[in-house]
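A lone chain, given as structure tokens: the form predicted on its own.
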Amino acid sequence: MKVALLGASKGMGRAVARVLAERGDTLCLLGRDRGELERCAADLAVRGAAGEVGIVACDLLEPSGFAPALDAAVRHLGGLDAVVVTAGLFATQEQLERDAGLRARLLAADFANTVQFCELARERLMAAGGGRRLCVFSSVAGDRARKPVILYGAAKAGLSHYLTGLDHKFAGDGLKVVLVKPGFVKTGMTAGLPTPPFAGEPEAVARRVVRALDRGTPVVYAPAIWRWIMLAIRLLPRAVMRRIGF
């Protein structure tokens, strides 16, 4: 499979890229830190990625660079079977309430700019023919508004809603949209935060995501138990949510 990945130089993006490399997929990495991209590409080559692992500069906070970056990835790969988007920002609710600049960057990166990137990726995937895949990481935080993640959750809720609509509209045209809703995963993004029950390990989560990518599964929770946790949370009455601090 020829795969372009935005955000593969760290965290879950790197874990997914390693699983793809180990089975011999052809990869092109998009990201903003060239040094990290080069180190990640060398690691993926050792793990078995087919051909030369491409690297292309692309900053999620600079939408003007999205189209040239995607075109460069298509040229490097010699086609395009899938685009995987794991890039995004995270900050605590308290940090976002204090810092207006950080708040603006997070809302742009996690919703508006990701949607802009996905629209350009969709155009290129559909031009390549049916059966192509767009796999995007949202979050369980978007499933229900909660006090600890009001702003981050709102951005992810909007992203999940967009991807669901994209699947509804273009499934008949052969585009397979995979909406990933990770729960808490032990990555650099969550370093320093209290580890809750059912926290996932990056490799196990990545393997579950790649299976969903292969099958074209519309929605995947990872680890799987988060599907049932979020079902219970969505059903909680508002009064209970207030009482227990959610």
Contents of the next structure:
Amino acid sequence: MKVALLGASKGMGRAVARVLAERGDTLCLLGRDRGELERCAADLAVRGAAGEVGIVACDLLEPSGFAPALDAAVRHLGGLDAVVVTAGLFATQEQLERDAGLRARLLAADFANTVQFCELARERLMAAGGGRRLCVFSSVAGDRARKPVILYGAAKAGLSHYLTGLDHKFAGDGLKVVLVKPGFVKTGMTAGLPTPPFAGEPEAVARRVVRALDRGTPVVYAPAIWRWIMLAIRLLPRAVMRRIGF
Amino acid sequence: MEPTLRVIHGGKEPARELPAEPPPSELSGWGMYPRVQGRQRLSENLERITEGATLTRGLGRSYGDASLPGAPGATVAGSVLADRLLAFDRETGLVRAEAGVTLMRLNRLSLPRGWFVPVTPGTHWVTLGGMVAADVHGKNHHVAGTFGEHVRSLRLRLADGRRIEVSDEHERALFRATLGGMGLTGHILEVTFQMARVPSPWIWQESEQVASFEAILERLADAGRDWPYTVCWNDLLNDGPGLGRGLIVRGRWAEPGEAPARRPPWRSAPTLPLLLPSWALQPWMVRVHNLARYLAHGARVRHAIAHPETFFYPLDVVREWNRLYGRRGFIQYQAVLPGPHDHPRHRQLIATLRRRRGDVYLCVIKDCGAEGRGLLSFPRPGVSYALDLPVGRGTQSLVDALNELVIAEGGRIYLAKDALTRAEHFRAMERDRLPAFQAVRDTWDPERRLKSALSVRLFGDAP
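Switch from the form predicted on its own to the form predicted in complex with the partner chain and give that structure.
Everything in the complex follows now, all chains and molecules, and the chain you saw is the first one.
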């Protein structure tokens, strides 16, 4: 597959890119830190990515750069089969309540700008023909409002909602949308947070995501158990959600 | 084979800021003794998080306090997310990688391509940075030396923040002090080293019962002449005539004709889910296990085609097996005694262990070859003993007694496993080598910004 990835230099994006590289896919990395991108491209080449791994500067906080970056990626790949978006910001609820600037950046990055990026990616994927995939990382935090992740969860809820809509409209119409809802995964993003039970390893989660990408599964929870955890949480009565700190 | 890279669409370098200080947590080495409060910064960007850190830590698989902060509450950098392979030449086997790459990943990637790490310790849960810092050795020390012998160059962040590339050609003293320097000379960011070509991804293995301690040393010396990988597992809990008997294992890479054509199937290991109570593992259980293991082998020489993971990493079949020892934890005491295998000092070591009624749960005996380049590298020609000791009331005095013997016999201990050696004992063992090492630190880190709990305990660093 010819895949463009936004956010592949860290965490889950890095893990997904490695699974794709190890099976010989052609990759182009979009991200904001050139030095990091170069080193990631070298890593993916060593692991077996086909041809030259492309790198394109693209900052999720600067939407004006999205279209030229995507066009550069399509040129490098010589086509486009899938776009994978793992980029995003994370901060704790306390940090976001304190810091208005951080709050604005997070809401922009995780919702508005990601949607803008997806719209541009959608146009290019659909232009490329049928069966192309748009795979985007939202979060289980978007499934139900919870005290520790109100703002982050709200942005991700909006993103999930948007992607579900895309799936409704374009399923079987040239675009397959894969909405990924990661539960707690042990990556740099979650380093320092208390590790809950059922925390996932990035590599196992990445394999599950790539399988969903291949099949065009509309919604994938990873690790899988989070589907059932979130089902239980969605079913909890409001009075209970109010009382517990979860 | 550097992949050619170019930016297709221009951009700028983003502003960098250090991540927020991580919350305090309890840190310990693999032996779970000692435990200290510390903070660990984790990020994919090792270069950034080593800024101002007092130490870099990998997977924390050194047994004692080598990977712990020098003062409670201090911040260390964690390298495990920095795990990119930056170059791998399939023709020459030269690898350049970030310090957090684990040996497990590297093996699984390199073996199908016909390469294996030239020297491996007894677990694949180590990082490249840790392998350099401890200058690890393996079952093939008598032929291949330590890992440091195969390192071409290192990229370091110095105590003053600068980053430099060191090798035998450039800043040789610093390079050699870093091999086996326990992370005290600079944060190891990248490692460039030479892999070894293997004829197949399988091991041809031979094992044999040996009925006495003397015979073991003799057979080990014999095996070392013909086999690249030799090791001996030894039963020191057994009383009477069986004391010191054990199994000797010899191995080499299988030739393509001897090995199955398929690749070894990689397993994922189950995890020991709970920290067991400290009383759960009793000496009698170990005694029974040792006896069963010895008898089950039988008298004849056994041959097998072995999976490299079972051959090199028998204990890795269960993750977190250190939880067997419970909260009090355990240490591994490893020392090398110089000289020929038939020297009476080896008997003396065993006698000391008997006299001290030391409950040695596991004893592994290895041959050591020539001394390496590292200023403080552990191995030297002789025989190495690695003893698993559960931490209890008598452990400190047992370690003291062993160290006194080691000093008297001109041996030395392995810092990657130590937690209980006293500073004066360490200085006595290393009186010839320590001044050169400290001189390198005086040159590059006169204020001792880089330190660990181990260096505070043994090297006289201020906490």
